[in-house]
Amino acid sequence: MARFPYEDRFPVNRRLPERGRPREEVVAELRAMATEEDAFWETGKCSGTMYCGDHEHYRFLTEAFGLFAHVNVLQRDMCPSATKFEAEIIAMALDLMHAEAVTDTEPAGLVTTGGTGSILHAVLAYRDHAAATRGVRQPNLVKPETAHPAFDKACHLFGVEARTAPVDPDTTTVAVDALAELVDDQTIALVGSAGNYPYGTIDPIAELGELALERGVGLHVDACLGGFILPFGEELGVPGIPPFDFRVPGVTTISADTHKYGYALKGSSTLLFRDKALRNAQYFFVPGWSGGKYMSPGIEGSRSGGLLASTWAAMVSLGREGYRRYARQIFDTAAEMMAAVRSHPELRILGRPTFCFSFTSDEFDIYHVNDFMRERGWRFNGQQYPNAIHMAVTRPQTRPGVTEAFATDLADAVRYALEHKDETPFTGAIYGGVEGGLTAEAEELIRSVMEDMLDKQMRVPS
């Protein structure tokens, strides 16, 4: 897709127009853009991004959203429905993460605006709770190299030192002994992923839980990606899914995105706490403001009731049976796609993933495969250290013919890569896609930042 496909087709607004345009004209422009952009992922050739891909489901959620889109849930006296929606979303998510295993504290939760929002709130809660209960003044967070960059962002924003542990190159999960060496009396929490974004593999949460209990620190499980599919895979008997939730002693918080495999609209996630005392540490109070006593449960103030309503609607309309049905299709499809990869001796899957996987090559730069697949309409996410192609299987890939097309195109791509292995590939690793979708200025900025990081030897080998 071109970088700016609409500049010659629709008006460009460089300032607020003096007179508004007719609503019919505005909607027609929006519909044209939406229809053309949807046509891309509807092929099933897009990794991740579109987790549901069911327009009927989207219409249902849009209707639910529209009924409460204008509501500000900050004013709960005017919209008590928001309390029902949020409380039940949290209760259902806690049930999915086996909060019944917690007997000594009271579990709680928070609905956030996405995975980054959940991670930000978790780090904030750990920082303030550690300061209040342990006197921590120079906080640090210890995480795997594969942990999402949102943890680095949270540490940057909240003045927490981010300490990064390497991963085992064979398992693509964190090396627990190396992580343990980074823990000290100022550590506020450890991090493990279920599964991690780069490889889809699950860190050894049980071992991390033991370490967290031994050192007296928290353990956050980032299940933003897997939180609403791995539990159903476990119910279905999919191998390679160990307990990663509140059944594991030592796990104190879990982030799980409802807007991924929970099939809610974008802008919705959950952050779950083993103990509400930790959640309460992130509350913000200003009792002396002239506008009245102010309190917010998290970083945001105003929030749209539409996101709560539509997330609740997604969960109660699907139920466990619906989630299990879709999970079975996704796990089966992922297994077929990984079998296609393994059929080529030149390719190698990293670690032991289930629904989300990455593959590389020891014979050629894997981005030659990406270059070819891109011409066949595929859009993968790029990995690095080592270079790899990432495929998060979602419902669009479960459509008829997609796995067959993947196998056929991959075979042709491997032949192409072997023929061009002495050349430099066109694409490279950019989070959320591959190089070529950014402006020249943005690409140059990324290159300069990466070069600076390498000069300073900041990259952690995996």
Ligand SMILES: Cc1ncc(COP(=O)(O)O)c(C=O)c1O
Contents of the next structure:
Amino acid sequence: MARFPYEDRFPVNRRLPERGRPREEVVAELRAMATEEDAFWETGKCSGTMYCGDHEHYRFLTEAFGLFAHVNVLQRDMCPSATKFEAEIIAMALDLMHAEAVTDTEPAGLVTTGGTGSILHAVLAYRDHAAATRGVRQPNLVKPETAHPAFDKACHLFGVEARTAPVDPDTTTVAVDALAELVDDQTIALVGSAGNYPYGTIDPIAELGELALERGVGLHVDACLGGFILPFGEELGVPGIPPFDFRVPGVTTISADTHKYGYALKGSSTLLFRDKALRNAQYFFVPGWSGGKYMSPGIEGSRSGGLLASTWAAMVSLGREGYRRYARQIFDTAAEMMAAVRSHPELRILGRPTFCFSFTSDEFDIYHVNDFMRERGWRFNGQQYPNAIHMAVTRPQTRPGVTEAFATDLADAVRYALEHKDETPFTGAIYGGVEGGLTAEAEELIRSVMEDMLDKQMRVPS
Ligand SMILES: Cc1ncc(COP(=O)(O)O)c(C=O)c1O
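For the form predicted together with the ligand instead of the form predicted alone, what are the coordinates?
And the full complex, kicking off with our chain again.
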């Protein structure tokens, strides 16, 4: 068993301590861990995850969080501020997604705990709405292969069949004709991404919208990743960003994560509905409970007011001007990093991405590049089918010197990969795919390795 984190430096709590420790000591321990762990991404060498990376901004959000951290927003009579924050977060997100284009229904939204939370709520709403309005009893959801696994998780949890359409390998966006063949009278919704996680590319949302309208089903646009950056890219004239929001006929819901490019604290996202009736389909009521009449707007019960307050604070403190400024820096940085990739004929960028890109090689296993770059402190996300490495450009990469370091390290990594092309890359065994797909035995083996990895993360100290 791997050593327990920090066991050589700080006490390991195997049981609730009998006597409490002084607060200063506890905070000092927390600060030591946080400072060291932050140093990992502060270099700017880490893909995604730390979208803002600005400690002053984090301090401000933490102050906003702290004022309402202890408040339970389920008890709205005690905290009208929660209604203000939630309503305004939703209004601002609806505005960004051009809900003004909706004239025949009343747009609405939910604030959830993250991208997965928004996707779960969307699938639940579609399932219950389709059951109530169309009598759908064996629901299915039709999604591109690149759609985030949160859709599979939602289908698993809510008894919905997940149907997966292939993507065009050149564009890395969904093949709409192939997707159309999977739609039937039990389909509750289609899915498209703006942009998808693996390649950062945007599915043909207009075509999906036409299909959704033709077949009388919903269309969820997963803009968890792109929702708070692509609209500003469009305003800035960045090429390759077609409309993907409520301006597109047929789009019925959109997930857009405030805790990614919305620069809010972790634990918040928005789910936006063209029609309030669809949102209300997943409201939950137990009028006959002995504890009183129970209702909740979504899956969660008690929620912290801190998340609403800090998300609201992030949005109103940055404003459109702040988001646009950060977006400009990120798109420019991504373009520079992609130019460095394109300068190597051995490397190939997948599709036509804008702020998040992935690349592969037809000459060697790209995980050789990953192996080398890891030694230089870079942390990419590993992909498969084809093996590729992925970089979601965030604000830490916009710092001086980071793109230059990327270009230098990448050039050295390509040389290393050419020299070692006949060997098996180390990281490929962990992240890479197996040609021709997985046999049932291989899938079982990988599941057991993954279970072991999760057990190591979730263990109790021995
Ligand atoms: C496109 C997309 N959708 C959904 C998600 C899931 O978001 P979360 O990890 O916040 O649950 C992600 C996460 O990266 C994503 O990139």
